[in-house]
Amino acid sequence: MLRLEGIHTFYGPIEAVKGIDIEVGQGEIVCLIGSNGAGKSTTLMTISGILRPRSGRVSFEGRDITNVSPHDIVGLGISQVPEGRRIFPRLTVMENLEMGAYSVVGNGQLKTRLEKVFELFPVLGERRKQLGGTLSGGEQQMLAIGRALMCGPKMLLLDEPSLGLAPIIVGKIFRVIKEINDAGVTVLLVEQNAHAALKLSRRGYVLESGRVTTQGTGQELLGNEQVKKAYLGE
């Protein structure tokens, strides 16, 4: 569904992605792991079309998307929930909703997505009205989750969608992910939390300084002794 060719993405003169290789099967759960700086975040929005690489390719559904804009990528499917939530704060949390919601025709739809999401996170809709910016953090990663299915995406992109967060509400947003997918959502996930990435994913890559090291099933890098050390506090 998703490929990455050669890619390699540029901070002005700093190469942060080295030429990576990444697939993704639709349907699939996959994870990006990695440390701080490895790339994983500038993988996705490469793959948004928020960042260009210098080289490379990215195709979509056997479509080079490599240079599309991020607003037709989204139309044409992925949409990114990114790390740290980046709701509208002074916006209610039906108004973040109608903004995922801006390419959608027919009131119709737009109520059906809404019923799906509030279907997903109850807190949701009994918030509706309340200011983005005055929600918990774990109901603002419920927003911004809520606000990219909006658009009924084919792909969903999520970066660190547990930082910051409780662990009873990592366990929540980790169910929720699952449901996403059972539901035909095909996922990719870039998450600190690797042990769960890799328990929720069918198969992992591990990116070190922009490359790509390791890659397998998700039980396979459960087991790998170096991501055990690196990763897993083994």
Contents of the next structure:
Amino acid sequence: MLRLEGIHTFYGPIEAVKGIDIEVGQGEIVCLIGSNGAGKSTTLMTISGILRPRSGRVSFEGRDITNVSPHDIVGLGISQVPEGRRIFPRLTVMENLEMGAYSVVGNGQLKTRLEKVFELFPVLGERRKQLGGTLSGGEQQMLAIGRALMCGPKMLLLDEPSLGLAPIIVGKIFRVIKEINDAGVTVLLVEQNAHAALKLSRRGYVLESGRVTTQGTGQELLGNEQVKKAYLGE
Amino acid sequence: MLFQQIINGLTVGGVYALIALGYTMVYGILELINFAHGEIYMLGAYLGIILFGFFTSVGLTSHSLALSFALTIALSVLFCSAYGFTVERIAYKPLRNAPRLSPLISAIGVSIFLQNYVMLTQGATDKVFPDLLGSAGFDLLGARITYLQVLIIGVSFLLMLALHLYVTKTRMGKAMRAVAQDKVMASLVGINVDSVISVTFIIGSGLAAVAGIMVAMYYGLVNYFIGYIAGIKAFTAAVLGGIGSIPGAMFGGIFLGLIESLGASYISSEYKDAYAFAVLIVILLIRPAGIFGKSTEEKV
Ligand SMILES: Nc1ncnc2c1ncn2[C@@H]1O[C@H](COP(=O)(O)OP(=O)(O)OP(=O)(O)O)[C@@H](O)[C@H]1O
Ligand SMILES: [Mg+2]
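Next block: the form predicted in complex with its partner chain, after the form predicted alone:
Entire complex below, previous chain first.
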């Protein structure tokens, strides 16, 4: 469904992603693990069109999207929950969700999507009039995920959704990701919490300084000695 | 006496507020001080004179003053919006990723260009706006209020209300606020950031055009240099209210108008232009981010 071929992405002279190939099949959960600065966020931003790769090709459902603008990529069905959540702090919860549906023309489906999000995260319904910036970290993460779902994406990119959250909330977030995937949304998940991510994922890639060093099924990677040492703290 | 000064202050203040809104909206989104904005206001005033003169010469004004006037405003707004749009596309958009000083210099360049363009095509001497309503008016609470003042105050407040509703209630208005808060995230939800920036310039320029025509009517005279001082005053108003804040620009403009008017009558009219800056200095000492401004720590 999504395919990255030989992607090189630079920040000025700095090469952050050095020729990676990644594939995500329809309906899968695929995770991308790697330590700080490995190039995970850069990869997601390249898929979303915020960063342009210097070379290589991104294709989605067989279509080359390497040079498609970010807002059109959302329109094609790829939605991102970025690192740090990036809630619009001075828009209300409701307005944040409305912005999530910005690419959807006509609001026939808007109400049902909104109801789904409130069902997934009832706390957002209770706080719909509150400013995004006043929510707790966990609530902001829920809002970020809810916002990304409002456009009815075919594929969801999640960048470290568990970062900085209490264990209870992390569990809830992972359950929701599973639920979203069960509902038919393909997921590409970036995580530092490698154990939970690999357990959830069908396949995974390990990224080190801008290159894919290991890949395999979630089970394989959980059993891989190097992965255990470097990312699972065993 | 006091009431009279308040009315006079609201009249000028409403106009400052309309211009200040253009500065603050652009700053809110691009963190750019659009020095050319005062010139858009000046163009609005000139277009007002030219268009109204044209409608008078073809006999429309004697037929229907209201229609002639409405068309003058509508077309001037349209022209100025087109100017604002074009200026952004030509002078700012190519510099979107350049160091912050570059678009600022470009803005000063556009400002100088527009001033000279108008001076060369319209002449360096004052142009006169026909006196439509004269000094007709009424007395209220011991003050003399002209119909023109009522018109200016009414139009300014209506436009501010309309803008407020636009920004808080419509899809595009909410997108403008989203873009001002986080451009990357706005793109990630599917907002075309470039179009939102264009809309911002179009709206700001339209408001400036209306301000330009109203000032031309109020003072009766227009020259190619009026954008400079009005621009500085309106910019001061925007900073006073907290640059980037829409309610701040509205408040700052009206506050500035009142200060000038009261200062001129109760202290001395010789220093009329200085009061604005004196107040600005005092406010910035107490609240560096302006009255409605957000302190920088908050802006993550
Ligand atoms: N805006 C930027 N300008 C310059 N270099 C950057 C920028 N953003 C990231 N980098 C560099 O690119 C490399 C990859 O960064 P990236 O954010 O993609 O890593 P990451 O895997 O997401 O790390 P983390 O787990 O910390 O989020 C790092 O070396 C980083 O220093
Ligand atoms: Mg990252």
